Structures are given as C-alpha cells and as structure tokens.
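First, one chain by itself: the form predicted on its own, in structure tokens.
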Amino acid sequence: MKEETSNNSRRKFLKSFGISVGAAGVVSSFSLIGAAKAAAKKPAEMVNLLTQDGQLVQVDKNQLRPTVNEPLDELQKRGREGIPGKSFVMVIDLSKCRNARKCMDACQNHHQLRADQHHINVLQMQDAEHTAPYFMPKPCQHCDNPPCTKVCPVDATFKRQDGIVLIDNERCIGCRFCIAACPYSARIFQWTEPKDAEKYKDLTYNIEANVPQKKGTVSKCLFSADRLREDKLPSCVSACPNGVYYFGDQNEDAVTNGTTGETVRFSKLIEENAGYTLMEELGTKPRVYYLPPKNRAFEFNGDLLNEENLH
C-alpha cells in the first residue's frame, strides 16, 4: 500500500507539469525519473523543456538522466553500418560513354525516381575551345571528405566504413543544408509526393534503397547498397551496354566491368590510364575516378552549344 500511494504521488506530481508518466521518456531527449523526489527538495538550478505534446515545463537539472535510444531495426541499423571489410569504388571510363543513359534509367526505375529526377546524370562536356566534346556521366562522389555530411543537422546524411555515402529520410527534416553543401550538385530534393507513392506506401522503408521516397526529403545516388548486400553491381553499373563502368572494392584492388564482367587491378587500371577524380583540389577525396575520353569508342553526336549556334 506505502508503494501505491508513493507511485500516485509521483503521478499527481508530473501531471502538475501539464505531462504524463508514460511522455516523461521523450522531453528533450532526458527522463524525468527521480523529478518526484525533487517536490521536497529545495530547488537546484532549473531548465525548461517542451515535452512531445508542446507544453513548456521546469525541471530540476539535477533530477535529469540521460535515456537509452530505442534500438535502430534491422534495416536501419545495417544501413548504417554498412559492410565489413569493404571500401567501395566506381571507374568511369569516357572513352566509351555514347550517352546511351540506360544507366540513368535503371537508376531512376530502382530508386522510385520521376523521369525528371537523376540520381546519375550524363552531361556534355568540352574542356577548352579547340578540343574535342564528350559524354561524362556525373553520379554522387561518395567523398571520404564529405562536405555533406558535416553540415546536416540531425546525422540524416552519414558515411559508412566500406565508403558510401548515404541519407536516411527517416530522419531527414528537409532543410537542404548538404545540397548547399555538395561541390558536385549530386543531391536533388523531394519538392513534391514521389513516383507511385500509392504503390510504395506499405513498403518498409529500406534505407540502403532510400525507398519509399518522402516528399520534403532530399535524395542521392546510393551506388545501389542494396544490391551490394546481395553480391550485385549497381544498377547503373550492370545497365551500361558501353563498358563505361567498372565498380569493386578497393581493398581487394580489384574493379569489375559491368558490361563486359571482366575484373582488373584497380590500381593498375586508374595508373596507366591516367584517372583522375573531379576537383581533387577542394580536398573531398572522391571515390569515383575517372579515365580520359582518349581513343573513343564512339564519335561524339551530341548537340553541344556553341557560339556558332547561340546566334
């Protein structure tokens, strides 16, 4: 009995503060376990809190103790985590890009992407006035130095131990701070409902797929990690018809063709072909390297602007 009325004290306690037992877990990321004691106490340095249903309350800092978070289920958890052992790379060949873009259908297909979305994109280039155009497929990056993941403010945008960059929309809030951020333009927003949203809606959120897409979240090229999971090159990797990507690990320094299915060295491929990663300059530490458009497969039959036909 002594132990009832001191549990309904403490209720009638709390409810003074305009908040329940069971919301005490949620205030600002602290519980209010002990707070009851501290009614016949003289009062120590208080703080204001705004529990969960948006009520301000005081409470003794002293009397605060840190929870434990609730555990990340599976798919968040080993999305985050990533995979043991390996450090993920892309190469880019542009010898042999012909601007096919069934790399960029893939990706928009596997990833609920609207026609208009690109997660991979292939521009036309032109280095200087007197050389020769070519096609550059342009995916995210996936720095060892991201830019991205330093400014987002609630950890939605992180990088994996094998390499890959990645946003969880679980807790993404929108403000676009790491489109700001990212040097390479490789993130898009989600300014209105996804591409059949009615259809993904019961799917669980997979967030090594970043599907189902939200509205009001941003989205990136993910190098398809669930499909690494399975043993699988990306999805743009594996629709090339041109032999353009190679994708590995690193650490086994071996990249494979995702047309072909040769597997090379990949150190021995970016050395003697003289690759490259986009702005080595600003310290980002890419993990898509590039080869030259030397020797091209194809000729080059794009619409590229000039000033010949700006007039």
Given for the second form:
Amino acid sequence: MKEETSNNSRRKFLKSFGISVGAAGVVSSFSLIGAAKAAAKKPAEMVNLLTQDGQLVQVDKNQLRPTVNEPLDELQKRGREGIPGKSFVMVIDLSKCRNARKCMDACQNHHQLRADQHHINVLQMQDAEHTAPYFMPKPCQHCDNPPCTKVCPVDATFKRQDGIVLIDNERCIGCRFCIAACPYSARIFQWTEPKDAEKYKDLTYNIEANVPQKKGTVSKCLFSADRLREDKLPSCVSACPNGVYYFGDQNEDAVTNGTTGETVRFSKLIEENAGYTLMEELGTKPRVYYLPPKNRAFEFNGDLLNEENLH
Amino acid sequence: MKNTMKNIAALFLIFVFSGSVVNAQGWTVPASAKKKQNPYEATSKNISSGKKIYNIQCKSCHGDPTMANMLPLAPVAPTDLGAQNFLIQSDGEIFYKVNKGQGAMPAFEKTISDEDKWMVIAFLRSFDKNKKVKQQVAEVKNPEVTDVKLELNVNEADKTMLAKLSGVTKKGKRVGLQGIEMSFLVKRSFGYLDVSGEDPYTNESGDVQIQFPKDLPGDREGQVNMLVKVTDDAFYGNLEEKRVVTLGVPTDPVNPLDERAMWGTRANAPIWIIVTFVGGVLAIWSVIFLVLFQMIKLPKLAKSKD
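Just the form predicted on its own so far, so send over the form predicted in complex with its partner chain.
First the chain shown before, then all remaining chains and molecules of the complex.
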C-alpha cells in the first residue's frame, strides 16, 4: 500500500510539472510572437544612415542590430599564428650606442609602460676590470630554443612561426615561472595597476603589443609584432638616432638600419663584424645579434658615465 | 605698423648674424687641417656618389643643399650646406668639422670613411658659385635628349642584368647615354638592398651590366622584386623600372612549429614527453585505485576469516 501511494504522488507531481512547464512555454511563445508582431507593425522611428558608397538611406530603428564585436578573437588568432614565411632577426651595433635611450622611450610609449618598466633596457657594461666599458641595449632575445615557453603551465607564452616569442596576457596566470627561467632577465611583471589603466580600459587587448597591459601578468619585448604586420620596423629600431639597430628577415638575408634606412646582407654584416649572441653557451639560440664595440662612432676616453657630448 | 615690421626685421637680422658669429667663433679649425685639399676630382661620378652619401648621412638634419629646409633645432639650427657663406670654407675646414663634430653635429670620424667624406665635399662644392665653372669639366658629354628610356635585360643563366639607357636626340636618333649612375635594388621586407656593385655607370652605348649576387635568397621559386633606376634623378627625372626576376636562390621558409620541441606549446610537445606524462599519471592513479580496492576487500576478507 505504502509503495502505491508514493507512486501516485510521483505521478501527480510529474503531471502537474509537465502541465505547468507546457503552459509556461505556450504563454511565453505567444508573448514572443505578440512582441514581434507589435515591433513589425509599429511604424517606428526611422534613422538616417550613410552607406559605404556614400548614399543616405532610411532604416527602421527596430531593424538595427549592434555589429558583431569580436575583434579580440581575430587578434588572438593571428597573434598566435604569426606572419608566414618570415624569420625576424635583430642586429645591435654596440660601437654606435651612446646611451641616447630613445629606444626605451619609444618602447615604453608603444607598450604603455611606466618609466621604470623595461621591455628594452640600455645597460652599462664592463666585462672585466681592464676592459673598456660599453652600452648594451638588451631586448628579449626571441630565442629559437626559449627556456621561458618550456616552463609556462598554461600555454600563455609561446613561439610563433616567424620566430617571435609572445605572451598572451589573457591566459597568463602570473606564476612568473618564465621570469625565473629567462637567463636574459627580459621579462617584467605588472605588480600594480599598469600605467593609464583607466584610460585604456575599453581598448581591445592586442596580443601583438601586450596592450592594454594587465595587472598581475608578465610582459616583455615583442619585436613590435603589431608594427611588423604593417611592414614597419619595431618602435625601438626606428626611434634610434645613432644607427645602432638593424632589423630584418633572415629568410631574405637582409637587415635594414632603422636610422639610415640602409639595407645590408645579414650574413655579411655578422661575418665581417664578428657578430655574436648573448650567452650562447646556454644553447638558447637567440635571434638578437650583437656587433662588438670596436671603433666607436664617438669620442671615447674610457669613462662612459662622465663622457661629454655622448648622445 | 611699419615700425613693428622694421623691428621684427631688425631682430631677425640680429638673430641671424649673432647665430653665424657664434658659429664662426665657436668652431676653430687648426691651420694644418684647413690646408687639406680634396684628393678626389669633382667628376660627375664622385658628385653623384657624394649625393648618395649625403642623402643617407646628412640630409636628415641639414636638409637639401641650397633649399634651407634643415631641421629647426634650437639654439643653433643646422647650416644649409649649399649656402655660399658655408662654402667659403676650404675643403679641409669642412672635412675637419665633419670629422670632429660639435654640439648637436655628430663626429663622423669613424662612421663614414674618408673617401666618402671627400665625395660629400665634392658634392657640396658643386653648389659653390665661385668654383662651379671649374667643375663643369665633368665627363658627361651626352647630347640633349628627349623620351629617355630605360630598358632591362635579364640573363637568368649567369645571373646578370643589363640596363640600357637611351634617349632621342634633336635629329630624331636614339642614342645611348653615357656615364650615368644606375641603382639596382632588390626589395626586402623593410627596404631595398643595393646590388649595383662597384661601377654601375653606363658606358658609351648607354649600357651597364651588373652581376646579381649568387647567394641572395628569393622566394620559393627564387623570384625577387627588382627596382632599377637612375640613381640621380637630377639628370632625367625619376626614371625607374620594376620587374620580378628569377635570380634569387629558391628558399623554402622553415616553420619552426613544424617540429615537435620542448619549447612548443601543448599541441607541439614531443611525443616522448606526452607518453611519459600520460603514462606517469595513469601509473600513479592505478596504484591509488589498486590500494583503494584492496582496502575495500579488507572487511570481506575479515568476514570470510571469521
């Protein structure tokens, strides 16, 4: 007996549930149709719109739909893929660097960084006690065997087909493993709210420029990947007043000086000037090459910091 | 109104003169350096290569000679290097100043070779009204021509290019133009690579032949975009010819992502890492489950023992 009653009650419940759901569905569909009809009938306001070919047309206001706004996905997709057929390299001629720091300014401007945050930093170097000091701009080396991407637990930092190593700040969880792994200290962490965060809060995130910067994530030099897409040289390269930087495509065996615009053979430049890479013993295979500070382009008397007319 | 105009004019003049005085006083050149003479003749060749170097190294600040379109720097703007009051100086004086630099003017002692500097000086001298007559000795003896044409012949077998520059004389005859410098440029991502070689000047029949570098990469089919032009557009205006030629070495761009590597993302991880990781996870979980099942069995075992 007991079991029967419980059965009955379950049936009753299911019945009433089914009826109520069905009724709700019918009512809501009626109301939807009604609303649609009302919208169609209403002579509504007309809006004047200018078409792409310059004609002024009137459109029913009810027909207007917001444009599909998903540029983020597109940016993320192409940022992950990179530019096919390219293999970007940079050559830095140390004999010409006189610490003008225009590269740093341009970079910080491009990537919305504060003055104390560096994607590229000009370091004062002295290799040993009796060797001559020199200035060394140091961007991310965009290694062909990058230690940073190996340690990322969430696939946020990666290498693209054109050789550039990027960070996806949308994925980055801020664990900073990559900062620890990078032997060149090329990466920075956004500890606080980034510069102009309020101003750029509505900007669509661009993975190829790391802008707007995101608090609690890692950021670094990107070879200005967004500018390369427009066939422009990276910000630092074109900002240098002293002809320090060469940038180009290794597949084409040509690099272009950002200051003079002169294009030279990459292999010859490296070969004739004894070009080298930083910490090659680590096997990271950097894409940034350095030319030694020989035959300086400026008067040099051994004391870089007290040098006059350096810039 | 007149007065204010006069005042402004006077102020302007004072400013200009004081500027030049400061310039002249502030930059002393040793007498030995002043005596130096340009060892290179003012031939059209030298002048045009001087112009090339000038456009790369000097133009960004000094502007075009005689045009006074220099960069407006304060407090002292760069001098118009085609102005007569600049060209009063001896070759040696200019050479010294280019070498040493002063203030915003960089020292070019080591960045430009001496030869190049003399070429630039030869180029600047061509604007000197006092010496111009002497320099018109230039070797261009081309007749006045119209309808100047640039023809291009590409020999893909031995990778040479032949450019022919010709024009129609007043008599209606087409003749080659001699002694004109040509530029052979290969388009690269961010600029043009000059492959003109040492002596890209047209000969008596208006021909110039260059050897294309044998090891310069092209695209997959070895194609490159060439731009051939008359280097100095002062002669016949901007005369150029664009052509896609198959002279480069066919190059297949390597995609580093084709290979599985340690640095790759999840999708590109090496097989052995995936196998080891998945194997490890499975092994550990299976041990845990094994232990759990054994523990579940314990009470049953205890019962059956009873």
